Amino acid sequence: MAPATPFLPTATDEKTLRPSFIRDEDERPKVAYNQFSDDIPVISLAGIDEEEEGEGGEKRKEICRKIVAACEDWGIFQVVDHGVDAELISEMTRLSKEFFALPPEEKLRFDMSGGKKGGFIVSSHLQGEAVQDWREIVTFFSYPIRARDYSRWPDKPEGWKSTVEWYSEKLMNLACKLLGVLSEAMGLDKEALTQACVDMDQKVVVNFYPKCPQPDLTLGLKRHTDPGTITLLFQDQVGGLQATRDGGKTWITVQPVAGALVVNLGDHGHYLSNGRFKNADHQAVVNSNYERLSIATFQNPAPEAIVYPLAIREGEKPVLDEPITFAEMYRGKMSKDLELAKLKKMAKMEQQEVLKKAGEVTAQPKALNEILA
């Protein structure tokens, strides 16, 4: 007998969530997904690559202010003139859209279940998820270039290779421009931040939301904070990526901006500036009406790069005890993140099982009143 495909959210037509998918209460979207925000902030950065003397430098310093005032208030905000070209981000989107079209069994030849490093995959790559996302993934590992193993890209559609690549030199040369502020703005050379990842790797994720049955009952992406250091993600036009600032009280919803790229800060350039720089707080849900594109790169510091701050000010205390490797960050943040789920789901059941025993307890006197009656 052959094996049962997995279930695929942009295979199905069923009208209701399956449980897998449906989130606690509290984990739920308390915004809808285009009730759009102006509170993130839209930069320019045409002029920023001019010269610091003269009129240019002013321009440039300008933008270097938004840029930081952005990462201190939200840890997220958009880029506009950023000179990744349109085509470029056009040719990503329409390949992109061709691969979640092809049939499952075509997606699923890069099934990246079990560990595999790239491919393809519903909701995530992580190993004991108490709830899944609403959403479908391909990967890719881009940086550094010796380490691509194109064997995990998919072959379909044709041309989306050399796309990648084009796709992911841009993007990484952005990344890297950005931090670069950022090292300023610390006191720091333009290379600090780039240096401290030691041997920067990248990883490419595009995410596909399908129309969901009942988007008020889950997620395309869990609430979160990116582990690496800086995040640069293209969104179409739906609507769906959300922040929050207070914990997750409240949330809004990222107005898309034609061409723009978002930023996002991850924990690394959150520890490294010493909690100065906020890690971006975000998720992102899902609607009824409309599939949603994104196109994500992470860019991440190598295994062995050390976390603690490069710049400490007077007063401050350090936001870490002690420096650890990058590795060893992410494997407590991923354990922690799956055992606070665990815990959760473990505790939910328990409710359930209070709550049915309760209900026994009281339907016992009235079956024995109606014996006795």
Second form
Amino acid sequence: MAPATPFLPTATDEKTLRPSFIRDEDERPKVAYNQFSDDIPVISLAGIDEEEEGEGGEKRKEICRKIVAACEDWGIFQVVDHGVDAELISEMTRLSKEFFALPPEEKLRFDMSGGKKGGFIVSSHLQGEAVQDWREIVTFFSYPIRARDYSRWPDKPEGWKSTVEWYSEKLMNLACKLLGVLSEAMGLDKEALTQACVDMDQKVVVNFYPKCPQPDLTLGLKRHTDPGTITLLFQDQVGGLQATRDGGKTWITVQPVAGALVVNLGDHGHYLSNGRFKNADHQAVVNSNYERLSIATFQNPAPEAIVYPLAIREGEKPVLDEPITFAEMYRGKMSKDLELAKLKKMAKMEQQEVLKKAGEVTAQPKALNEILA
Ligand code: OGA
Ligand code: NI
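Shown: the form predicted alone; wanted: the form predicted together with N-oxalylglycine:
In what comes next, the whole complex appears, and the chain from above leads the way.
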């Protein structure tokens, strides 16, 4: 018997959300997908490659200053005049849209559940986690080149291979250029951050957020920081990327800017700068009017790369007790997330138990913190 097709958010016209997508109240969106903020700076990179001496040097210094300030402030900024061809981005967008519009069985030929390296997955959510994200993704492991497994790169629609190769190379170059700016700001050689990654990994994740019947109850992608060094995100004009600086109490929605790339610093970048540069705390919300597409390109250190501050400023303590490998850092992050998810699940079960005992049938469920108090 053929296995049952899993539920795909793209393939439903249900008017209410399935329970597996409903978030606890404290995790639900607080700000609308299209209530845009201009708190995140948009920085033009025109002139960043100028000679460091003379007038060009001044221009370059000014750009670097803006980038550094944004990294200290939010760990997020947007770049325009970044040198990645508009045509290339629109080709990536076209292929992505055509892919997600394929029938479920075509996409599921590249199903990556069970730990396969690359392909399609309905909604990435941690094992053991109760709530699913309202998104489908397709992922390409693109660097190091020797580790590319083209059998995991979808073959439909035609043209993925050359386009993703071209795109991933362009974005790797841009990411390294930005890391050069941050290295210099830390008083180090331009290559310091890239070298600390040993052999840089790169993963391209295309996120597709279908229209959602009850967007206020769910998230496209739950709150997180990216684990790696630096992420470049292309988003369409719909809106949905949100950031917080106070642990999720208040949120802003990043204003989509045509042709721009959003730059997010990850945990690795944060640790290497000894906490000077923020790791962007972010999520994606969905809506009932439009589907949304974003393409995230993650630059990560090699698994064996050492994670430890490269520069510790006077009067500062290191943010890490001891050097660890990126693989260890990643495992630690995952198990902490899993632990939190389990605690949450248990608290929820307890809550249901208490409500059952109280013979609750009609009353509103109590807030979690009221019961646990
Ligand atoms: C991610 C991410 C945000 C978005 O893929 O890690 O944060 O807007 N995506 O899709
Ligand atoms: Ni992210």
